[in-house]
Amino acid sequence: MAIVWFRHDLRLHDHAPLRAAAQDDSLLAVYCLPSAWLATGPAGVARIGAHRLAHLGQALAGLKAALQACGNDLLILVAEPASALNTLSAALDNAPIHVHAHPGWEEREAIAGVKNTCVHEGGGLFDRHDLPLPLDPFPTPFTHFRKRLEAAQWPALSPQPAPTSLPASPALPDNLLYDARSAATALFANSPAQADARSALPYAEPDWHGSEAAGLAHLQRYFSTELVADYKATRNGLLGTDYSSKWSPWLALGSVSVREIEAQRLAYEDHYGANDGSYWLWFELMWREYFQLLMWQFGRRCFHRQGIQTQLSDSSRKVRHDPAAFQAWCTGTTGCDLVDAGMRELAATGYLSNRLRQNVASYLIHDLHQDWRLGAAWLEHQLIDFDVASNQGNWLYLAGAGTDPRSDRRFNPVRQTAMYDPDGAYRRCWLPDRFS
């Protein structure tokens, strides 16, 4: 007997704990959403917003169903997970506990709470123990890291398949853990998609869902056209769902693997050849896996406000308590047109593009003077695509507390609006009350 303790891995593909557990003649595959993420956090605001909740709920249901298809099932809770953990393997013989390791440093310390646990790697391209270079001390900058990888020409890890069949699961007293499970059913039966004709990334349309067959079948077509060709001209785009891969909400969710991305980029570049486009596709896969071993290596300092350095940046010691600032740059009304195109954007649909995301952290930062940590917290709360690594990873370098050389990186957005949205209709799109 033994359980899969699902996390940002919500997928059967490329599944090493659930490949190692399926081995045992019962399996209990288990998603405890923490109790925490209710909780408010730094931004006055649940940790988890509305968005992320309902694309969580997809992938959830879509990982459930494919979890019966292989005559298995999905047990869903809202709890302190160490605590449920433990609970279940007790209640289970002492089942052993299969689980992928993640660099989040709440994630390492929940799988420190939990007993009986098997940890398995798996969250990224490489094996992080395995590379052409040391991480102590950390490769700076990122130009670095990628040169030393490329030049060694270190190949990804191979994803693994899928299982056609996995053991039955155990049956459980119908009292245990009732309140996880109570909460879990409510939680999710209340937070419906929330649809908008003008989002970049229309979760709630059945061909953006969060789920593992949504984003493979995303990933087939994607590969079947001519976007990969032009991803490096269009990757700054503002509009549409075509402007960049929109890979991310899948790989923060773990619907899709990032080798099974991977590979199927290489299977492209074999087909087609390759090209500028899917060279930068590899390009921003880098970045991905940058930030995660960045955040292995310094864990819990990637939320300090020096971040890893020793030292505060310029913008960090220039920082102010202005609790009016924050709440205009959360809702968009700050007065910069770009800012609040891009924060009402977020609002509405739960995403944002990349470009804008750099605008709208640096003018916090920059130009408002808030903490950066509170604008982590904020997307943390918004991002459908919210990943802990890339997340803080990203705020990190725009505040000089990352591994940038630069001390800080402010954005004009004079000049920012000038480039990218130069005939204003993404401004008009976002504000119409200031565009007509």
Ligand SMILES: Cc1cc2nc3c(=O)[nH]c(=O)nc-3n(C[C@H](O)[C@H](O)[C@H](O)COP(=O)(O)OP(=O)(O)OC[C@H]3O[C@@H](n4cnc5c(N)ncnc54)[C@H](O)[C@@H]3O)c2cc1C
The other form holds:
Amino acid sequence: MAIVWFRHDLRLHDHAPLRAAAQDDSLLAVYCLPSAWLATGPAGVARIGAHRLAHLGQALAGLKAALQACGNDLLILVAEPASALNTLSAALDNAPIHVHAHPGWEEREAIAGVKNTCVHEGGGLFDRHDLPLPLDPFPTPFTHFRKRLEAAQWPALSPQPAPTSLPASPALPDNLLYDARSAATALFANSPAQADARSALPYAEPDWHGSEAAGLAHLQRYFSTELVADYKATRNGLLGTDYSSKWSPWLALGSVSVREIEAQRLAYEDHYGANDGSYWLWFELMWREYFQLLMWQFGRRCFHRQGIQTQLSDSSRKVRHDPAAFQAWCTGTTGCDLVDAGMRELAATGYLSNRLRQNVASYLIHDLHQDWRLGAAWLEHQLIDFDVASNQGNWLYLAGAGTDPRSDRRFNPVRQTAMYDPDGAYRRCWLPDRFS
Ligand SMILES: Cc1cc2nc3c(=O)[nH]c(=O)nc-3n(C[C@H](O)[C@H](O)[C@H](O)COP(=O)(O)OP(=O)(O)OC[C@H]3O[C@@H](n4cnc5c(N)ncnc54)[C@H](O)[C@@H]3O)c2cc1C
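Switch over from the form predicted on its own to the form predicted in complex with this ligand, please.
After this comes the whole thing, all chains and molecules, with the earlier chain placed first.
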């Protein structure tokens, strides 16, 4: 008997814990949404908001269906994970719990609180214990890290195939974790997707659902179009579904493995030849990898105001407590049109382009002089692609508390507007009250 504890890896393909547990004669697959995510966080709202919940619900429904097709099932809970997993293991003769390692601090602490775990690597492109450069001291800046990997032509690990059949689930007593099961059923039944015709990532539509099946289909579509070759030129776009890959929500849920993406990117280059776009997608995946390693290396320090630096950055020294300014930022009512348009898009859709994320974050830090961690918490609530390492890493970077060699990077909203929304199409779309 074995347990697979799904967390940010809601898929069957490239899943080492599932492959290991499938060797047993009976397998319990479980997902446990931490109840702490529903409590009010530092931004004054639940850590997981309506968009994230709906999108996660799609991924869990897809995972459940995929497990059922293999002869298994998925138990979904809302509870404190360590306590729930220990209860399940005890009820199943101390069954081992197979789980993926994850760089998030909370995720690491959760594993530390669970007995009988078998922890498997697998969230990144590489084996973090086997890299062509030391991680201590941490390779800064990012360019140094990327160039070392490129010079070594360090290959990404290959994805493992999905199983086609699995052992059946063990029977559990009806009343075991009854409240946690009921809470999950009620939560996801009451978390519908919110459609908005303007969305750059319309996750209410089946093609954009958070499930593994939708993610793999999206990947296949993406690599069969011109979008890859055009990526470097279009990636700073603001409107429509096509300006960037839109892989991030599936990567964040783990319903698509980053190794699967890289395998398909290489297959694309084999077939069509490498181009600027296909290279730049690799470049961006390196950022993701870098921020994961940063969080592995610095753990809890990524959540401190001074971040991984030994002293506060200039912007952090200027922070003043102003709840009204933070509220105006969250609701898109600061008076700065580009920023307000971005914050309204985020609230309406749960997604925002990278260009606008940089702008809204810079504005909160450098113009409104608010604590960057409040902004990170607001994005945690909103983003359907929320990923703790990428979110924290980017905020640290912009606040001068991470690894940016140009400390305290401010984006000038006037210049950014002229460069990226010269005809006002983006502001008209999201601020119809100001631009008729
Ligand atoms: C303040 C701020 C907060 C962010 N929070 C998150 C977050 O919570 N989750 C998240 O996945 N990304 C985050 N990002 C990074 C980036 O904005 C998104 O990954 C990207 O916009 C997702 O859209 P895409 O998949 O179309 O990206 P593409 O441009 O198509 O890039 C392809 C992939 O590369 C990776 N990538 C690209 N840029 C970055 C980056 N700067 N950092 C890390 N990985 C990157 C992502 O996995 C992305 O899916 C944040 C950026 C900023 C400035």
